[in-house]
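Given next, in structure tokens, is a single chain: the form predicted alone.
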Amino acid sequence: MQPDPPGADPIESVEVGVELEVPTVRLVAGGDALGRTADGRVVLVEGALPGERVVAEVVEVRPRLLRARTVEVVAGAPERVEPTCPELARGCGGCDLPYAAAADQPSLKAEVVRDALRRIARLDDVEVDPGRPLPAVGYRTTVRAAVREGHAGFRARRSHEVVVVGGCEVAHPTAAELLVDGVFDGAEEVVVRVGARTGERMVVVHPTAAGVSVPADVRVVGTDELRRGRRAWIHEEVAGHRFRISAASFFQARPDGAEALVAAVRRSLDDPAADAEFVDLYGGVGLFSVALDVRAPVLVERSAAAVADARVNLSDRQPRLLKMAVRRWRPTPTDVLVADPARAGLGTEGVAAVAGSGAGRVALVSCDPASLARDVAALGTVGYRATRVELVDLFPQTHHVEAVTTLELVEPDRRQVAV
């Protein structure tokens, strides 16, 4: 970002509080739309399409930036429409990009991740695919809510503020109705997780269960019995495949994503043979090991609970299961590999694991665009480079969006000398 120009008022003389008529140029990593004043200043807005100019109200001053939220649309993009869902108007945070139109969504996430490329990888080069629009409404199948005097409810957007809500248009029906009807007294925070296409439920409850009250086919367990070792789990079924996904393992929150999902890092590693060897880093339960139909997977996963569902799920294959940190992991040759590693990305550690494989084919699931960036900047130090990315908008409706870069040994001799 540019410093303010010369001649212009410093920006802590902007208060809260103040409303500006700005225009916008494009979004950014987090939803807001950046513009800058009639000054100059930088200023990100909450609620805003790029191309827009809107009246905003400034809620924070930054040295270097405002942010700010729409009270008025002068001139809205194509894009913009009405949103749909009633609890928005009543405060809640739980989606952030509503108002604009589905079908646009995975372009507008695109330009973010191209902007994520250039700014922060120096690459202005890589071909990013939007991928295609997934259902906007009716997809979650696991959701994460507060509680407030036993309801759930989601927090207010950049607050800490419960808002119960008597619905939730993104959230599977099935998870909507316990989000809704479920009773949780004694509770901070639920976690409702559902099999879309086999039909079971869970609620995972912090501190304790003890107050739940929820239909008698839900499985219910609170995070101070995990902690004393019981378990519980669902099942879900993906791409023609059964999987177990216990209490405190992760897995992807609708089933047609993780298909799509599966289907891009197919055509990243360019459709892997059966007998080809291939690491799975950041493993998890075992998705990407499971679908891709490789007979001997390597997986690596720090996660007890997720080493344990994919020793359940890969029960007809011949995998190698490691239950450890991706850091502490001593790298064998391999043909292909997938990452998929928390929003944080790969980091130092996770780069050095992926050059020490020699995986001449890389696909990376990356679930920030910023990570995506500075991960892709670092595989380039050791030999690797970005062919493409494709998204899969496993997350209408909000500012979050999954994407598989495909990546290429290009440089061996310098992958060597780095690791």
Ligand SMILES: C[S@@+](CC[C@H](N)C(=O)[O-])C[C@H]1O[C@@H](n2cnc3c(N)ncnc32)[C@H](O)[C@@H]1O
The other form holds:
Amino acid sequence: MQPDPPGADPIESVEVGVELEVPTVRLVAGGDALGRTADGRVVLVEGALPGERVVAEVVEVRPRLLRARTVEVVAGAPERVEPTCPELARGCGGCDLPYAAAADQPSLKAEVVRDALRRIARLDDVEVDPGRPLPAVGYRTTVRAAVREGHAGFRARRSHEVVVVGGCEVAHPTAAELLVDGVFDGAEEVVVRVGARTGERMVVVHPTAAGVSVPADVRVVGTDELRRGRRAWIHEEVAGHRFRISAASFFQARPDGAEALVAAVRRSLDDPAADAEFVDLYGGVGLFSVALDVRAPVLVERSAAAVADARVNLSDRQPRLLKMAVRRWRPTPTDVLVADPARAGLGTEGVAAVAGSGAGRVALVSCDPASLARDVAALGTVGYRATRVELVDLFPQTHHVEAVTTLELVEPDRRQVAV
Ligand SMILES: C[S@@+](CC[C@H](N)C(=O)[O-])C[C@H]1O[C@@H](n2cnc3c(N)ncnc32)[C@H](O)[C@@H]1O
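Form predicted in complex with the named molecule, following the form predicted alone:
Full complex below, order starting with the chain above.
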């Protein structure tokens, strides 16, 4: 591990607004760079990369931790670039890593994952492959935006203020157009969803779509209508398969990224045979079950909308669709299992479900490095060893990243141990 460099000049007392010169060491989960003051206090610096020296304004003071914001780069890292998005200068906080070259972002994120594995799971021998960069602009097919006075925008960094945008570099062009030209009177939030490969578009508006004005091709639905049982969906194509995606169902935020995730899961599970016993835990609308071409997957998912979509998407297979929370699932024995939980990770109940299935091989899909490390540590207590992590950088220009961890059952006797 790289040692921390000497800290900045000693400081008598620090308060909000003070400017410090800080050497930064590494990127941490959340996208800030970690540095230290000369008296050993940790400073998390927004807008800085590892190995830089920046002048940073303190924005929060805690007993053993400061948060600060870069105001000047004294010595920049080789990965530093000038951001291209004009909305940044207007205060948009939608992207938090635009000052790192897109090609370098996967390896910066891989370092965050390695660090989480070292610190949280106490593992420093797991290979972490940064994966291949995906296009860094025009990619997002699902975009959640806030609304101010009828117009869509994004929150300023660490603020509730909504910056109405005149464009969005990372949104798919058909989504960006809706964000900019759509009128959403009476709304607080809008989720724009588009099928990049089908051309279908939808806006999901909270709390009501009564004041919405968008082009005629766009499906419009309010969250009040969804609560009353209305259904609305679009379709997307991934890996040669067509998926129905309802307004309330989760789907990966870009089809090329979904394909890259499927490919990483396929590698992780060693290309499961069509007749393999296969469990798709937190299965959503069936992305992995469909795209991995397994004949009779068991899919566990608690969202009614997603299970209804999975029924359509898997209509040419013989799936067992279990609409329930993972904690209620009574695990059935299986050869292979993919688990793709929400940001909080598997937790105790997910780990128990994996262990109970006795799967010889598991692909864990994580969207948060700290959850990944916690889950890997917990799975270690029930006999699973992580052998490899492959990143899929679904969200360039932001600190977010997806990771597929391969786990093998090396101690079958331990898998019933309570967690
Ligand atoms: C990250 S998404 C993954 C979905 C799917 N694997 C995909 O790639 O499209 C997580 C899914 O887990 C579901 N979910 C979250 N918590 C759950 C729980 N405790 N039990 C069952 N499903 C859950 C969500 O509704 C969501 O569909």
